[in-house]
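Presented below, as structure tokens, is a lone chain in the form predicted alone.
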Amino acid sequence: MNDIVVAGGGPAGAAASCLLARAGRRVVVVERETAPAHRMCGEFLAGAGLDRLAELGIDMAALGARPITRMRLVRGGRATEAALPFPALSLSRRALDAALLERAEQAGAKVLRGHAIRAVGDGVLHIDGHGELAAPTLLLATGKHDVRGVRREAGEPADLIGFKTHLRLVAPEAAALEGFVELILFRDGYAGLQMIEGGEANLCLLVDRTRFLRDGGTWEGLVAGLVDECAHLGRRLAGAEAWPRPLAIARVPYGYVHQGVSAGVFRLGDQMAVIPSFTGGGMTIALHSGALAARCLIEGGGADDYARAIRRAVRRPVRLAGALYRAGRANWLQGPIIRMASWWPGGVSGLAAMTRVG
């Protein structure tokens, strides 16, 4: 018998069953890789994120995280440039993931590696692989992927198509975005560009559908339609190495907050608030919840006094992000934002702040 039970090992649920495990509880992770791998993620982490980072005792200078300290505002062949308010670090989700699991098992935590979880019911997990677990006390941090008998209750999501690569620039461009987060605006959707370890460099997008379809519904005909449109991704790109494929996700619901409450459930991350990737915030979110969680269960809290924590820390923050999300979106106001971000980048640096967590 196990104390509790953590379905997922990325940011939200290794957090939580390191500071349980410290705390003297039984934990058990279940997670369905059997390596580190990479996920469909900004990898983009500030403020309290690097907070909690610090409380757990990673060392993210000694896993080659980029510091980031200005971010880029961009559309077509016109850039606006603004300080962030907050500290920020960029490192790969594969780097993070595994130094965040081994100070979990370090901690006492137990790790099943290579086991799927395909339903939950009456306090039991259906593991592939390992049969029944039982789980009184269950965290549910498998990110944006649902489980049968605790799935979300999102509403109908947007029509959007997430990609995710990373590239090796050539020499000029990879200098030229070292310290920076660049936001790239282009019709029907933006962009995410910013360095990470090993001298690579993180491109995320979201695209509407019917871009995507216009361009050819290939990612070949997605960029090449993306740089005849914006000349500083042109340039970005040009003699960039990639993956062969992209990572690729669709028809997620940003903008959600779970909020019903399930006896000895706790949701943690995505499963319980999807942030709009605009503002780069869910990584903090995964990190803060799963440090309140186990917070919680640590002074004798249940599953709706966390929910209701977790609910108040970001009710606000996605809100917000919402709105940006957008505005950003909007293709109309690509410009006005542009123009606005050029005569008042100190409004750019409040709105980012506003949008983060804890």
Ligand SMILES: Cc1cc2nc3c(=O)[nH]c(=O)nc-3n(C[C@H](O)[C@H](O)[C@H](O)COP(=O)(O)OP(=O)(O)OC[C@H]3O[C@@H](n4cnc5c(N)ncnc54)[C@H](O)[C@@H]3O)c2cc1C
Contents of the next structure:
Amino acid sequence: MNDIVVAGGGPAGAAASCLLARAGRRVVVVERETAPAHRMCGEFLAGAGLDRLAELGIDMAALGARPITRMRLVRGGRATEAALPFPALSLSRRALDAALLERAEQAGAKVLRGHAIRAVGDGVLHIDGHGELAAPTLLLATGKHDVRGVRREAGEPADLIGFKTHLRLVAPEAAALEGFVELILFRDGYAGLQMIEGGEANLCLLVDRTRFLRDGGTWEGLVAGLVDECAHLGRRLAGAEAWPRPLAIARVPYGYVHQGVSAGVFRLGDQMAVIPSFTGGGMTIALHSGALAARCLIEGGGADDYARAIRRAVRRPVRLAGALYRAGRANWLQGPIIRMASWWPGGVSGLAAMTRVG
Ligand SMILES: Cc1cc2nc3c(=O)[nH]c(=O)nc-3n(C[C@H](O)[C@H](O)[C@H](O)COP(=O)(O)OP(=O)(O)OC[C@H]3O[C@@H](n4cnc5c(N)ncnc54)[C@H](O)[C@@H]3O)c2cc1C
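Could I see the form predicted together with the ligand next, after the form predicted alone?
So here's everything in the complex, that chain up top.
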């Protein structure tokens, strides 16, 4: 009999499992992937997220994480820069998620890999290839994937498609990108670009479905359209080697904060709140929620205590990020945003700080 079952071994689930196992609780994590995998993510980590990782004993430098100190906001051929008001790093999710889950195991959590949870009902998990597992206390950390019986009520998400690829840029472009996170605005979407470990870069972008279809409904067509529109991105991508196929995602419920509480069910990470991804704050929410849930359980609190604490922490940053995200999606506002950012870079840094959790 396990004290606590954790559904999903991403940043949220792994963080909570590690802290609970360290406190002597019997924890089992059910993770559907058999091995570390690439994830849809800009792979930017900052502020309190880095503190949470240090508390878990994750040595980001040893994993090859790249420091990021500045932000470059780009539209067409125009770019403006601002200092980041918090420390930041970038590291591939494949490396980070593997290190986190390994930490949880080292702390004593049992990890069931390669088993997907199909449904949850009456405190019991129905798991592919494993049968049933009693979960009087369930930490639901399956990210954007909902599980039957405990689905979120995320409403109608924006009609956006997300893409991610890793790139090997030509040397001068990699050198120009080093130390920066670039936020590139284009018609009906935006992209994030930064170096990660191993001399590679991460390109992650979100685009309206209508724009994607106008560009031929293919990744190649979209990239050709973006390079045409944005000279800066064209320069970065010239001669770069990318994955044969990008990862893709649709229907992300940006701005969602879960409202209900079910006895014994703690929603962590994206199951609890989904902050617009341009903030690079999703993993910080995941790690922070994992730490809060663990602390709550260790101190004898219930799911309602935890839900109150995590909602208090995320409400304002998610709301502000939602407003900025809507402004950035209005094509006519992108020019004024860039002009304002070049007149007042301190304002950009300040807004970035206000979207952080923890
Ligand atoms: C386009 C885009 C860019 C982003 N960029 C950034 C960024 O730069 N920085 C940042 O901090 N955040 C970013 N995010 C957000 C970030 O990726 C998420 O907020 C974060 O991954 C949430 O962590 P999690 O642990 O809640 O979920 P996840 O990371 O999704 O982990 C969930 C885990 O559960 C497992 N799982 C799922 N379903 C089941 C099941 N049925 N049974 C068993 N296991 C299951 C999965 O395999 C996975 O391991 C971005 C998101 C998007 C969409």
